[in-house]
Amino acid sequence: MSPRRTAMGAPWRTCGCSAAGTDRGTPLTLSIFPTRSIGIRRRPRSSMTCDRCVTCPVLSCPVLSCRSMEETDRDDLVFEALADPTRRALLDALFQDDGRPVQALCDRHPEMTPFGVMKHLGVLEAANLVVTRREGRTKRHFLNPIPIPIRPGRCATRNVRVRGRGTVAAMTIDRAAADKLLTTTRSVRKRLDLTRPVPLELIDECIEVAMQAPTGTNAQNWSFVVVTDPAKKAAIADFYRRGGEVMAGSGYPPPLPEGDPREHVMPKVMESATYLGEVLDQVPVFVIPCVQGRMEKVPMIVAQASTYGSILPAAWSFMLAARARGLGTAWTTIHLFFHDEVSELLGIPPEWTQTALFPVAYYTGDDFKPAHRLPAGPMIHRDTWGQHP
């Protein structure tokens, strides 16, 4: 039996599965390239195919059939193909300008020989990440995002339209990794490595990431003061210790109700804060996020909230970026008892407000765990205060 041809002339591959020619087929299962949304047309039902055969929207030819190898083997091929940076660069080129012939890809990557480009394209074709179409003597290559595996429950998703089948999910973020980063970014004090230098290039990277955070009316009225000078660090550490004495004299921390689960943790928190004060000047780098404006001169709550809301998300993003790079930080504000003195020390203009102090160092040990927190239920109010889930 010769394969049926589509309107564009590309031959169909028969799937040959037991579901072919029956009223029932196996469910459609798609996996989508993480950076591209595509529309996928299902192939019309025929006696030659089952319900899992899918049509490529560009080529109108089958790109996934039920007779393909086991999912795990297919995933291995895909990830093996994606492991090479050159092949990823070729996919990026096709993502930007689909349907390129080999020569166009060679022109984009002059460091590679045509043979090398064809070899990499062969690997991508074997993994079904690239599909081809001939136009006369020219063979054009198209990005096929379908084989990238989706892991339900692991990846954050966005919707991709599939004609006739509603939506399917496209992988965008490894949700397990994101959740781990968010739930294990701790204030690190006792585990800061005081002996290992921190490259300033790494700090700059973290700040660049932080500056992608939301900012009110796109003001971007933030600055980050990076302190490595030993004398200035020693002076700031002294202000920190003096601020701790002020807090202790004011009765901080306030007493907690009997049986409160935070009660047994607070002594450890105060102990680690005291330790940080003792060694603060030895921490390799200080980062102080600042925002333009002085809150004590702003009477309106909306203006205060907007101003702090333009810097605190960036400050938290800095901590996350540092954690992702093996750096420990602690969100501290005790030095702000002497805000103006620290500003004068560092030359910060008087119209700018310091919002935190991050001592930054590599951390010791292997990893961090999520902290013990109060149950979320009583903290959630639905429609009306006090209406808990």
Ligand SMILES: Cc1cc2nc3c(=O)[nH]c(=O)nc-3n(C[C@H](O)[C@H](O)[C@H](O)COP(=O)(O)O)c2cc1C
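Residue numbers count along the first chain shown, from 1. All values reported here derive from a predicted model rather than from experimental measurement. Between two forms, the rigid core is the largest collection of C-alphas that superpose within 1.5 Å. First, how it differs from the form predicted in complex with this ligand.
- Residue displacement note: residue 128 has its CA displaced by at least 2 Å between the two forms (rigid core superposed).
- The Cα position of residue 98 differs by 2 Å or more between the two forms after fitting on the rigid core.
- Relative to the superposed core, residue 138 undergoes a Cα shift of 2 Å or more between the two forms.
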Given for the second form:
Amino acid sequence: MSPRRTAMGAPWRTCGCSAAGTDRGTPLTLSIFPTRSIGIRRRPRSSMTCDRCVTCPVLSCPVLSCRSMEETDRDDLVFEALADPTRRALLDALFQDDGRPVQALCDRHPEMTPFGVMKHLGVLEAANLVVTRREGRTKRHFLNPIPIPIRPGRCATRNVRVRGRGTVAAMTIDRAAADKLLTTTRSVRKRLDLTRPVPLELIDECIEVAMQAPTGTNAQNWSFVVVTDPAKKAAIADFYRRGGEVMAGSGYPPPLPEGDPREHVMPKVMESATYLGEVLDQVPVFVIPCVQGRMEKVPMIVAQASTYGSILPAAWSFMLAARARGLGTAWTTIHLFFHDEVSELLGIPPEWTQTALFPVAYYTGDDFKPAHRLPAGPMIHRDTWGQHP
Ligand SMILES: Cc1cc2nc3c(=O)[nH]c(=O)nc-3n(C[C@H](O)[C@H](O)[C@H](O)COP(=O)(O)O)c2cc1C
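Write the structure block of the form predicted in complex with this ligand for the protein whose form predicted on its own appears above.
Next comes the full complex, this chain leading.
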């Protein structure tokens, strides 16, 4: 990889290899656009690309990143697996009814021998399009949609400055889809599917997306603890329930004034939160976003805001990314009554702060609705506090 400098002074990189000259055994690191607008100087394709280079969707020219060999190999497996109509039919069957054992799939495809079905399932599993779970002597098969969507980093989403053409958006945002995601990402508790395994690859992908969030001075002083160990989940669930008891005894949240529109929702929230406490240890994955620093050691508001502000945007992005992949989450904090105990259990260093606990599971049902919120008008202050639109 050779860093170069354009006439505008913005640094950029080319892969510096041609398809013929690349050592295919050496994975190249992924290099996405730098945060600033970049200058692109068109160069002959053969001198700057390999078969792993990404093409800019707007400029239709090779751009400045390479995909690793591993990613390319993985894609080959996916496309080879999908090329076969029988395998696509097996995926359709799993889409309609996930978690089928081999026998159920054989019954659906009497034209194939059980050996044939197993062979195709093996190819789908190797491509990571299907994941399996053993229940006694039964092996259940689940559809795994991860390899299909375009992975983050594979396409440019930032603006690209082109000589003589100003800045162009490299990818258009679908506003309706964005608003839907933002307005329907609910706290999911009762609709968490406690039986369906969640591939950790999907969690990693959500974290990668979340790490596009801002941090104070670009510190990126964050960490995400992913917990799947049953004993650790059970211990944390226990702290969560004990936290719930402490909270119930504390008189928090204070009663709402009579007629407050939030009043009728509160019993439902409480009931749902209690349910979550009861089943928490059965939720497949916990994600705990952490930030370096302890609030009690930084008395200035600016420091506190910068510390929490360097993790909470990423935490919410994680929830959005999860929702976009069919995963339900809920923002919870009750276990933090036992912050230090949970840190010790998970080996989190004492100078780090846990900020939330997200139970993560596939959600059941198809969709979520926007919530009833208080009207925005009184919350908006124009120029002076109290001047509402
Ligand atoms: C800072 C914070 C702490 C929360 N703590 C908990 C919690 O410990 N347990 C829980 O079940 N929900 C918790 N919630 C979720 C809220 O109850 C939920 O966001 C609220 O009822 C609105 O519902 P919605 O997210 O579905 O719109 C928390 C939310 C936030 C933002």
